[in-house]
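Single chain ahead, by itself, as structure tokens, in the form predicted on its own.
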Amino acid sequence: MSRYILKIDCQDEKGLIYRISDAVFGYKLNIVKNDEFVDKEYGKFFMRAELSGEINKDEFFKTLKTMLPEGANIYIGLKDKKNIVLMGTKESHVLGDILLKHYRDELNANILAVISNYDDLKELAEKFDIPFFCIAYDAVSREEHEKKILSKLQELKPDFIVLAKYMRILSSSFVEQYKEKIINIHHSFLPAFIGANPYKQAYERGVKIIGATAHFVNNNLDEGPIIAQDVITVNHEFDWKDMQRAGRNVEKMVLSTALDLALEDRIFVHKNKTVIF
């Protein structure tokens, strides 16, 4: 028996749950789990349900469309592994963590490839038998560099792209082609401490909290819809290298959490914010 994920977001109105449940019952599906939320400020209804049974997805979609308010967004997908591409530069901590989870079969995804603008991560990717593609941007324009990456992505056809410390700003035209499909991780020091060594700057300022944010990428640098965040405390006994190690641990955990939520179809995006079940 197949398992499906049903996601609906639409304007809230009376009788939505009844109508959706009636459609589910009509297709002889079983509701394994169900979550709902209404954003009262915008009058927006969100629902995620796990279903079991056998259906023609196109027919079920058309049925739901006739029962829901105009403009309703409906997603029906099999509950199975998604395909992802990892992008990195030189830092290996978050990339290595994801590769290790995949190796232990703890990641609900197939890793199609690692794409990088340097060769530094090639050996790491190859240790896990993951295809590695170095697309360098030396001596080529930003536009040409992105064209080469997009060409490879179009060949691979990933469901999500994970920026595992990929240290290159993506253009708006690139992001638009993968809207709400690119996940990024960054430390919590932005915008206070920028540059090559934010942890040293934070140490010199006596920072007491280190955190990380995972978010979808949009046209505003590091301002996309937030998926997951966490913090840890540090004290005067930490030097800047201790802080960096602690920060990298938080980044691994936060990106891993965000990726799991995306792979399980638990995220809705609305008004540059997320609703997560």
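In place of the form predicted on its own, output the structure of the form predicted together with a further copy of the same chain.
FYI, this one's just the chain on its own, none of its partners or other molecules.
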């Protein structure tokens, strides 16, 4: 018996659950887990179900399409390992944490490659037998640089791209091609401390908590839909280097949480916010 993930979002209306569960029943699928949510502000219905059984995905898709409101988004996927590409720059704590999880076979994903604009992370990637591609940007224009990365990505075909402390801003056109597919970790509890060196900003402001935010990347820097956040407490004894050091544990944890959610198809994006089951 196969396991499927069914995700639906559409305009809410009476009888939706009835019709969907009717279809599920008709295809002899068992509902292992089911979550629903209605955003009342927008009258929008969200549903994610884990199903077991054997189906023709295309047929099931068509059946659902005919019974759901126009404009409904329907996703039917096998519950399986996804393919990801990691991108980094120089800092290795987040990258290393993901590589270790993968090494222990605790990550629901195959890591296809590490891409970086420097070669500092090469040694670490290769310790874990992950192909490493250094695509430097010193001699080329930004456009040229992104073109090279995109060409590599088109070859690798990842389901998700994980920015594991990748410290370069991606252009709109780049982001556009991987909508809701690029996950970034920002080292502050957004929307506080957008931009460069959030720990320095946090230190200057004298906050008593610092945090990290994992989000999908969109056109506006640090303003994409938030997937996961967490914080830790700090005090006057922390200078910004201490905050950075302490914050690294949270960055690892938050990105790890967000990545798991993405890999299990648990995230919907709506109006720059996430609905997560």
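Numbering follows the first chain given and starts at 1. Please read these numbers as outputs of a predicted model, since none were measured by experiment. If you superpose the two forms and keep the largest set of C-alpha atoms that fall within 1.5 Å, you have the rigid core.
Asker: Does Y203 count as moved between these two forms, where moved means a C-alpha shift of 2 angstroms or more after fitting the rigid core?
Answerer: Yes, its C-alpha moves 2 Å or more.
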